Amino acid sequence: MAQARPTLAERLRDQIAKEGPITVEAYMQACMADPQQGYYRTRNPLGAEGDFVTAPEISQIFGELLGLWSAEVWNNMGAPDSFHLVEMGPGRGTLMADALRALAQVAPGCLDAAEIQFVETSSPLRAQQKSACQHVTCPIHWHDRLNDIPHGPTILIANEFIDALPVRQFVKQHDGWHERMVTLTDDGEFTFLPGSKTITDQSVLPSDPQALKNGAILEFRPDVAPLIEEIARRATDNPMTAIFIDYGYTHGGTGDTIQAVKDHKFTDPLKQPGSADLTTHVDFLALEKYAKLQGLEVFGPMSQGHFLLSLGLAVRTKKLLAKASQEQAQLIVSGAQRLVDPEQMGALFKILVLASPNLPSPVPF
């Protein structure tokens, strides 16, 4: 009889027992991207049967408005005959399918010029994306990394992508900053603790560390810098505009923002590694600062509610309601409201746009 394959939790316990505590970044990376049992490698996380719902799944209007926004950006670029329409972390393909349907109706020239590029590592989600976009007429390609996409005029969409990138965490102690680690209790359960070595790398620590009290936690996302650098490289050779939509804060600050979601409920991020979606809030101030250092034009951050209302969410909602049944109308109204209500997604979610220098300001900035 074949021996059962060790679970991810068992393999992590074995690693910690042999090698010592691992960083929060390494723990998150294993939970989300382990080739055999990582969360995104093994399951379809979206929708009612998954663990969470994103904006494109809440209302078709979200993707439609981003499609129309892309057409405006394409025109600002001089309406090139061919361009890459990139989506990073495209989920089930719902956003892109809605965006392309809107382009077909309102901006067919933009659709004809588009070559769709999905950046996706999950096999289950790639299958969902192929199904969602099966009627799309323009070419579609899949890549593991943005770097693999050919250079050329580009519009990049990243909805709830940054929040899933792993973070390093640092804890302020009486003798300085220590990297937060994941280790084991005497009972073999996962737990956090400050590492034994102090951290002095000023690229990840605050400019005024003395102002923070003992116990303060800082988060640093290592994968953001190479992503922005790659966007900046492409933006120097060809017109490029990238839009990031995510939940987070604009003021900087401290705090542990790791959260785990399973079956549409929050759960302990250290329980059952690989079984829940792990994310952290996005530091938009850090994104903005680094993008400017790389020579990119930065627009925003702007609240998602303001962005969608400025693009015409209310008008589109009214058009959909004109042909809707009573049951459909309730779903249309509740979905649109959820996207823009400050008490729901409207204020927590932000929009940040990065662009090549000298391009016209994108709507609605």
Ligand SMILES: C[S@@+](CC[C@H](N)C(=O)[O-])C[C@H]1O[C@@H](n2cnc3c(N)ncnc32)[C@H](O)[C@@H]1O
Given for the second form:
Amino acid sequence: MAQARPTLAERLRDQIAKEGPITVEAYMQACMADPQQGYYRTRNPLGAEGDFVTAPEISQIFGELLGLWSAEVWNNMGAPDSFHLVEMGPGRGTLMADALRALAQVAPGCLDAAEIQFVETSSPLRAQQKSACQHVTCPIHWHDRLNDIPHGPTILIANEFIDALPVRQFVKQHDGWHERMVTLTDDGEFTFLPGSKTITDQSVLPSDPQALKNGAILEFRPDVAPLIEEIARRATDNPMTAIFIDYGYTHGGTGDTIQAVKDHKFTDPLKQPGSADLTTHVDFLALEKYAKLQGLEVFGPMSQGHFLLSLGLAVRTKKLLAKASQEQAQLIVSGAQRLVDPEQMGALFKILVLASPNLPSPVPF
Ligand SMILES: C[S@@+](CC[C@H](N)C(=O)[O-])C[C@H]1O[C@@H](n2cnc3c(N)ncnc32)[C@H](O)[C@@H]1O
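What would you give as the form predicted together with this ligand, now that the form predicted on its own is on the page?
Time for the whole complex; same chain goes first.
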């Protein structure tokens, strides 16, 4: 009889037992992207029937307004005959489908010039993106990395992409900073512990690490610097504007922000690795600082609520309501409110725009 394939939890337990504790980053990487059993490799996590919902799944207005925003940015770039409209981590493809439908109506010239470039590592989600964009007239390509897309004028959209990239965590102890690791208890359960070595690489620590108390936790996202460096390279030889929309903090901070979500509820990130969505708060200050260092123009961070209202969310809501049934009207209003209400997504989610120097400021900055 064929033996059952070991689960991700069993493989990680085996690895820790043989080789010792693994970093938080390695644990998150395995949970999210293990080729056989990683969360994003094995399922369609988004939507009411999945584990969580994102802004484009809440209201079509989100993608539509980003489509109109892209048309403005394209005009600012001098309306090039062709450009890359890149989306990083496009999920179910809903944002892009809504954006392109809006472009077809109000900016057909921009739509004609667009070549869609999806950066997506999940096969199940690639299939969903294909289906969501089946009526799209412009060419669509898929890539594993931004670096694989040819250079050229580019508009890049990334909604809830950075929060899904793994972090390293560091814990302050009496003798300095230690990498936070994942190990096993005597009962074989996963647990956190500070690694034995102190960290000497100052580039991952804050400029004034002495100011923090023992027990403080810091997070550092290793994939961010290479991403910004690639954007900066592309922004040097061609006009480029990138918009990042994510949840996070703007003044730097400390603390363990790993959260695990399954079936629309918070769960323990160490329970059943690979079965829940793991994310962490985005450090917008770190993004902003590094982007400036790379010579990019930075706009924001601005709250999602302010951004969407400035782009005309209220007007678009009214237009949709004019043709809606009572049931549809309720969904349209509650969806729009959820995106902009400061108590819901309006304040926690922020917008950061990175652009080639010398382009006109993007709306609404
Ligand atoms: C939280 S979902 C956001 C989906 C979509 N942007 C939305 O708003 O509905 C994260 C997305 O990023 C993708 N992703 C995660 N890590 C990735 C990586 N390293 N490279 C490319 N895509 C990645 C996931 O497969 C998924 O499509």
